[in-house]
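Take a look at this single chain in structure tokens; it is the form predicted alone.
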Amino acid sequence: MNTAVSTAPAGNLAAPSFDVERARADFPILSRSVHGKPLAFLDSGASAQKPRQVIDAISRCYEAEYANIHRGVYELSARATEAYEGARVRVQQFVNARSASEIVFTKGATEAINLVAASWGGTFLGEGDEVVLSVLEHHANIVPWQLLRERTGIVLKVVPTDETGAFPLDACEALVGPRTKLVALTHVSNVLGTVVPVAEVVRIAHAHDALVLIDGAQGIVHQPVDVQALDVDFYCFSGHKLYGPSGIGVLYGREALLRAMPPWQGGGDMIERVTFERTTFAPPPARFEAGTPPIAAAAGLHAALDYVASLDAAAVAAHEHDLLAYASERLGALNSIRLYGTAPEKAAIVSFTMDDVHPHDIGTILDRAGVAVRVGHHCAQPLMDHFDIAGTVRASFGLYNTRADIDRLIDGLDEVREIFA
């Protein structure tokens, strides 16, 4: 999909090249209508719609290849088992782990994360050892370590952020020290599209001999990401968020890491011998799949990063930034919005409030124009603490949005600003 279509109407931002409209085409709910008006989605960053190879992919599997995997010696079972382990070859090969064995899956995101924290921070996390997150969390990633701390005595220590939602690097390192064990960190902010310095912030955590977890549910959207460049010892996102199906996700971890960690979940195909003395279990990943796993989304999500590995990734982070900086042009022109989130380096995500009207009202009033934004604190409580807010309005934009779905929701603003006039 690398022909130069511009798409975006006149104004002083130059047009990036990027076949959108066709891209378009490959997502059936773009077409619909919504209270009768054409559908602008743009919440993304909470779930992203589905192209057509995805769909057929899915509906591929349920009509014609499926059974369940590896315990089976009818061929139905045997290809679908070799479906199965083929999603998680090419979910290796995105991510660019050195072997399929460090790609466990998962329900998620927040699944990949509370299973660290159980199975390899329930082994070697003890009392006083500090655990580093940032204020820019999703709830996914500061709750399981507040369970793990009522368990075992971790302590928790924050980076903080300033107004423009920045991660400052010099409190991070200040904040890991001796007694640091694990750096778990946002890759993108969910709320205000920050990126994270992932390398620098490795580089420091490693220096003190501590791991480093990133929780990349926003950040494998809007980049590529390779574990091995980065040298981090988990990396986890979610399908659903990826242009794949709800219901599966991604845990890497580093062989040795995963290898050393007990299961966190017991049941079928999970084990190598299992009598009521004693139970030997699978090497990893098959440690922590335990149970029948999600067999038609496994497919579905290697058909989502097919999709994804066959656009121009340059063209598409072009096309985004295109939409960032137009939709913060426009909404930073309306005297009644706030902005939150006006880092140097972000992904395309914006957070807004309006002067004296709330989040909910104005995410009503934009449905019913048919235009579909997040509103609330988008499980990022004490970020929202820190702006002293409630919630925010989020517009997140994905491959297949466009300048005039901007347009739409800035039309739509000023239709909720007549209202509470």
Second form
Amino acid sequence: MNTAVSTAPAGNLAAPSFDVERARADFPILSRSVHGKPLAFLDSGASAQKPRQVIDAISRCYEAEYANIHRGVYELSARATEAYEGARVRVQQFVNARSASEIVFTKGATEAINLVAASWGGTFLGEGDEVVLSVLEHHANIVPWQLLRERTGIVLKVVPTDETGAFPLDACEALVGPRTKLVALTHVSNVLGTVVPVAEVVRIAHAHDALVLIDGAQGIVHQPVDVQALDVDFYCFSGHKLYGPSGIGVLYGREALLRAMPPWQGGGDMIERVTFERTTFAPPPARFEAGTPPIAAAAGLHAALDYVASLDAAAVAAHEHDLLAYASERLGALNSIRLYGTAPEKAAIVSFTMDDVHPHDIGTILDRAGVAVRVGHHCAQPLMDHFDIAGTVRASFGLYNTRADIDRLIDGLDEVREIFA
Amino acid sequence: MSELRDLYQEVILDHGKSPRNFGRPPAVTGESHGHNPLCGDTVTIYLEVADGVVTDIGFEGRGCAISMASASMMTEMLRGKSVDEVQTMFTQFHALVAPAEPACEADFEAPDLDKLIVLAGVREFPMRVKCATLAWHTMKAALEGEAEEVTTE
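Alongside the form predicted alone that was just displayed, please also present the structure of the form predicted together with the partner chain.
All chains and molecules follow, beginning with the one already shown.
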């Protein structure tokens, strides 16, 4: 199952077999220029660009079959409902869930984690119960548990990391104990690219009767995810990082767990029967989808999953591996650069700092060279504290990136050096 | 490249690299802490005000070249100024760097502030304006004795 890419030794850079130019032609935005320079988009970790197939699916929804779902008896509403529920089935197939009712649509991975914390955590966790996180987490997998801690008195345990940013499985094992109720970890660090060995973590957690929630916002982008093979209890991701639209995300949860969980938001579409005395709730997934959902975004997500599935996953992984290896080699050759995140198991994300130049200054200069990178703390301040830095420059690669994009990054860094000489 | 050169002028790079008045002065009558949650930049401004005059000023913090240079240059500019003058300079500086305000370089008639015109390059970089203004907002809070942390958001 572990198809994660790892850093190849320098000089061992196989030519990619994936037809990246053909894929690039699917992404209209890649042909635009920025500040008069062709766009080198190296911020897919924040949000990926969208292929024509996704854009068209959203347009088609609004142009031909848009209405609210689960409402009218008229044709358009029936078609929209079919499309929305069809997207759910597509997600189920994509992550190999047992049933479509295990797929809850949310606003994104952040909302999915908040849903689990509020509903499952608020119901089943009490004072002294432990939730294990790691220092690699995005704020989205820290703050919801802190909010829960304020409500219930749970205890948060944090798996550390080392200088390479690796995930120490033994340290994780040492933290999981009789009071552990949940291990909630990122699949892939959004800052460092470190891949967390999810299947091994699950074995440890389940041996202690603890559940496992995986924040897959970065993970599902870089490798196929099979929730049954991983044996996870909850898996969360966002559509917009997976070449789909923003505003929609997914919570996968085991059916028995979702059935035991109370609603976390009330409204239309999540009820069976409402009176002023008493309301009964719909079964999952509707129970967790109060109000009108992102209907067109669901159509876009469906198209995004079709698009990703149409590509040879192994070839895309090899291509991204090549980008990671090439970027690591070129950046590693610069004396002024310090790379963060050199764990053996890594996805295509590189983070670095440059001498005394602040990441924001680097980001501004790169932007003028047409190179879009993310700078700052990447919503992972505890990880910044671990390395005792305010922030990094992060280049995160999508399937459409090329070695030429990385050359542009390196040229841009030359300009930074020139200005700050 | 020319806009970048306007932004990163020698004097800014120099102040960014070797900030003046860095540290806490011996006698502090007011201080305030500023923070930009988007980038994590922080600055603390220390003031000594006596008889309505800023007699001493210093700062600590970490951030980008623009925010450090802006804080450093501000401290050089404000020592010895009356509180009223400082308030006026705050308004003028804001107008100098904030793109929302009408362009004012031409009628920039604050002789004491002319050294700060080098920071006007930030107007072309809307995402970076807050880097230049953080120190000034924090200074104003220190002057007015506000206990709350200043944030750019």
